[in-house]
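Have a look below at one chain only, the form predicted on its own, in structure tokens format.
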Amino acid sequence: MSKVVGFYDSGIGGLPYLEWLKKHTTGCSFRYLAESAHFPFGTKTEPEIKSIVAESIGRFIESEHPDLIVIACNTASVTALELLRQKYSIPFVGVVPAIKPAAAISRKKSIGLFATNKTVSQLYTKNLIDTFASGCTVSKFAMPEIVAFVEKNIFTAAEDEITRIITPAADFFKKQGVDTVILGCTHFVYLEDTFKKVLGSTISVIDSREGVGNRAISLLEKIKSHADDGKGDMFFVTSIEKMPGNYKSISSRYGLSFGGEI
């Protein structure tokens, strides 16, 4: 008996979130869907993102029958989460920038948000800031090209290459005098260790993994287990032809079997 937890992202960005939940739960199997056919999301229009996400999630539900889905993409969450909750009956957990915890730990009330263009500019993000960080200065920096770098190169890139690509963001946040930086794109979690080194010990770096994971756990506790389908943990893509990376080897890093296209 188990519960099936689905994860959805534009690519590999949601895998660290899946990894966190696997470590903190029992009695679950995991399905991951990478939106390879339409990667990346950050530069697309809001109607495009909503259409893409709703269609793919529909196929995902029909194929894998998840009990819960984590939309493990900040851009998709701030754009399409409300639509998904209206359209489908299963529970969804979104990943949004960790504005609230950042405001709580910031000593100088000066926060940096490192995300994609779409997440930085969304009204949803502004509302988060107004609600949870109204007493803080929030400096925003968008680098959508880093998403593609992570998707294609993160497991083969040299440390100096990673350092070079994140230096403009680090320099910006240092200049702004922030003491806390939010990784507001799930792909950016892969850069965490290097980013911390470049920023220095006086600046904290946080993301949403723990908050998202705990929310998923609280919802899963209310869901009844059912007969295991025997598939185990699987990784799927929306298009094999347009895969921007070696998803077979990447999925195996996280203990997932590659299931092909949905």
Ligand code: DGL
The other form holds:
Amino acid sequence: MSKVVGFYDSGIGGLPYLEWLKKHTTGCSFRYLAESAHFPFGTKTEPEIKSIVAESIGRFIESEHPDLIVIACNTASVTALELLRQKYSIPFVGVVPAIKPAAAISRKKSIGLFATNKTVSQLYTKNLIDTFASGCTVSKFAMPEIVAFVEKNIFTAAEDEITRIITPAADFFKKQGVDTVILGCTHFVYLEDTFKKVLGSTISVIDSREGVGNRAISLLEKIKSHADDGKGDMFFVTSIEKMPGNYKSISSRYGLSFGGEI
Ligand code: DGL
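Okay, that is the form predicted on its own; can I get the form predicted in complex with this ligand now?
Full complex below, order starting with the chain above.
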């Protein structure tokens, strides 16, 4: 008897979010879907993202019967969360940029948002800023190359390569004079340590893991356990063909068996 928690991202970005929840819960089993056939999301149009996400989430639900799904992708959440809630009856937890906590801790009221092209330009993000950070200046930076780098190379790259790839982002935020940077793309959580080093100790770096994890926990408390099919923690992709060879070893790092394609 356990509760099945689904996680969804365009690739490996959602794994640090899954890791957080796994650490803070008992009695759950985890299923992760990487939308590998359509990576990346951040440079696609709104209709493209909506249709990809709605379709693959439908297959995920049909195949894994999750009790709850964490859309562990800011781009998918700010673009398609409303649609998913209209279309499917199971509870969803979205991952959106941590604008509210950033506004609360920023002393200079100057925040950086480091996210995908789609997330920085989406109306949902503008509304979050207007609602929770109206007294702050929000400087936005997107660079698709960084998302692709993380997806393909993060576990094999040397520290100086990681430093090189994030330096344009760090330089931009320093120039803007921000004191808090939001990692508004789940892929960027992997860059946290190096990014902090490059930014220096006067700039805080935050993400949404804790807020999202706590929201998932409170929803899970209201869900009754059911007999799942005993598959255990699994990692799936939507296309094996497009799967970089390292996906299998990455999934095992997070304690997930590789379940192939759904
Ligand atoms: N990891 C995703 C996010 O949080 C999207 C990366 C992409 O596919 O462009 O936005």
